[in-house]
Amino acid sequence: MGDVSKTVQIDGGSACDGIVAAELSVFHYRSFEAFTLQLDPGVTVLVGHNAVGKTNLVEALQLLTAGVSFRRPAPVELLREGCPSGRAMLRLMGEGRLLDHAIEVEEGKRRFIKNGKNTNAAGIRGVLPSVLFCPDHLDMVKRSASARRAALDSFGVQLNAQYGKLLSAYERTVEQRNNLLKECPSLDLLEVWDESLARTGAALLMHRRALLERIRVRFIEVYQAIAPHEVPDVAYQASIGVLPDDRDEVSELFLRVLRERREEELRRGLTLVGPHRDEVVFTIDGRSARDFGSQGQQRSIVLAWKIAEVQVTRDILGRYPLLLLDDVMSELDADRRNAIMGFIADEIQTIITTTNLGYFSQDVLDRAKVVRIGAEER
């Protein structure tokens, strides 16, 4: 395994040059009654036994930067047991600004608040994007295609508001078209929906493909720093076939394939082609990483993907995201742990949860802010 800290170069300044997360406060949130966490602009390590609430704090940080949680909870699940309401707030500082993001849960509903005004998840995104790496992500390569599509889309919506709008519009169109297919509609009506699906789907496909190509360049660079003797790649595999470069041509191709599959779709009551059926394919030395990759290779792919997300955020937005590493150190071997720590150095604001400080070198601990999370803090 190569020395990623020496071979992957990061351009630009430190996290302090942009917006950083300064303070997280939670009240009646998950396992916490009330707790305030001061965050270092560099590395903050949250250490404690399992089930003391470390992941709950990471989830709050993700909610207040990305507008979503990897757990996908119902609003009531965010509340401390027995409490009718709760709140989490994140103070952001930098670039001459002071911003407050909050999420409140009451009466089974949640609402986002930005600087004292109600907003939605989209209104939270983009100020300080976040990249989360947790143990569940280590299975991304071998899981179903939906996991890889979700990884691409969840990253895309943080970088581009239009991406999120297109994704939502496409998903609604698929749902409505599926309902229509079950009703044996007239062909004229179905044709109208086909055209809408093809138009929206083509726009989404162009965004996805462009984003994946940006990630691909960084992904290959990082992976080869981790494993210099292997040749990785990642490609988008559209269910409608090889994609033309022109969006109108993509829409025409989509529409043609829908017509070819119409009889089968009517029989099954489902939309069988489109971005919701596409695949993101990882290969190593030209062979499918899902079918032939070792566990170590698959984990290196996910690690390289996450680091690539951080770099692409910098490439597109001109600043680094907040990097959230939730208990991944225990799941990685020493070489891959060193690869992560060598990469983040002091340039990326990073929150790490762990049960064992032994996973970190003394140099890392000397530079980091270490916060012990235990039963007394909850």
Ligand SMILES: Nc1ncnc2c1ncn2[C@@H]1O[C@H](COP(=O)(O)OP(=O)(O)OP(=O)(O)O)[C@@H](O)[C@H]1O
Given for the second form:
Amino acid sequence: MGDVSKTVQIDGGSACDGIVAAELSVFHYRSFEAFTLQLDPGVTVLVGHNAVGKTNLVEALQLLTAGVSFRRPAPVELLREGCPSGRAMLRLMGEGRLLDHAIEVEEGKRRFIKNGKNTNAAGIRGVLPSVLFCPDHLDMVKRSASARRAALDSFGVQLNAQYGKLLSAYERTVEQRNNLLKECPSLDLLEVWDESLARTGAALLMHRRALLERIRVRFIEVYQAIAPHEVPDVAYQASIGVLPDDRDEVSELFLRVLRERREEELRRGLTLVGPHRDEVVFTIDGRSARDFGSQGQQRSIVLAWKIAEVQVTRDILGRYPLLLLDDVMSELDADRRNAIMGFIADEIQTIITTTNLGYFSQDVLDRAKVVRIGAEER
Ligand SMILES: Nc1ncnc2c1ncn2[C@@H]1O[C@H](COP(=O)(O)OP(=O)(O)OP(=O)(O)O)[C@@H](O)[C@H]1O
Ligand SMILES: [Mg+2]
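Since the one above is the form predicted on its own, can you give the form predicted together with the named molecule too?
Up next: the whole complex, starting with the chain shown before.
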């Protein structure tokens, strides 16, 4: 295995050039009564036994940067059990500004607040994007296609507000069209919906394809730094067929395929083609990594994908995201741990949780801020 830190260039810049997360405070949130965490602009390691609330804190950081949590909690699940209300607040600093992002839960509802004003998840996104890597992600290659589409989409919506709008519009259209298909609609009405689905779907496909192409370049670079003798690749496989370059042509192709599948769709009451049925296919040496990859190769793919997300954020926005590494050290072997460690330069603000500092090199521990989370914090 090669040394990622030497092979993959991290070109200049520093987290301090952009926006950094400075302080997270939570009140009646998950397992916490009240807790404040000061974050280092470089690396912060949260160390503590199982169930002390490390992932709960990472989840709050993700919610307050990406606007969503990988656990997809109902609002009341965020509340400390038995409490009527609670909140988490993140203070962001940089570019001569102080910003406050908060999420409050009250009466079973959650609301996001940005600098004292109500907003929504989309209003939180984009200020400081975050990339989360947690054990849930490790089998992304093996799981169903929806996990890989979600990986692409959850990254895309943080980088581009239009991506998020298109994705929601497309998902709504599929849902409404599915309802319609179950009701034996008139042909005229169905065609109106087909037009709308094809138009929104084509626009979403353009975003997905462009984003995947950017990730692909970085992904290959990083993977080959981890495993120099293998040839990895990743491709977007659209369920409507090979995509033309032009958006209008994509839309026309989509419409043609919808007509071909109409009978079957009416019979099953389901929209059977479109971006919600597409695949992101990883290969190693030309063979499907899902079917033929070893567990180690599949994990290297996820690791390379995550690092690629960090770099693509920098490529597109000109600054690094907040990197959240929840409990992944214990899941990776020494080579892959070293690959991550080599990659985390001071330029990338990183929060790492662990139960065991033994996974970290002395060099990392020397430059990191280590925060012990104990049962008394809860
Ligand atoms: N809404 C809630 N109210 C009270 N406690 C909660 C709530 N949600 C989660 N918890 C508790 O938080 C604890 C888990 O916290 P968390 O997952 O952050 O632990 P962790 O430190 O990451 O542990 P591990 O090292 O095992 O991953 C559990 O004991 C769980 O019961
Ligand atoms: Mg945890």
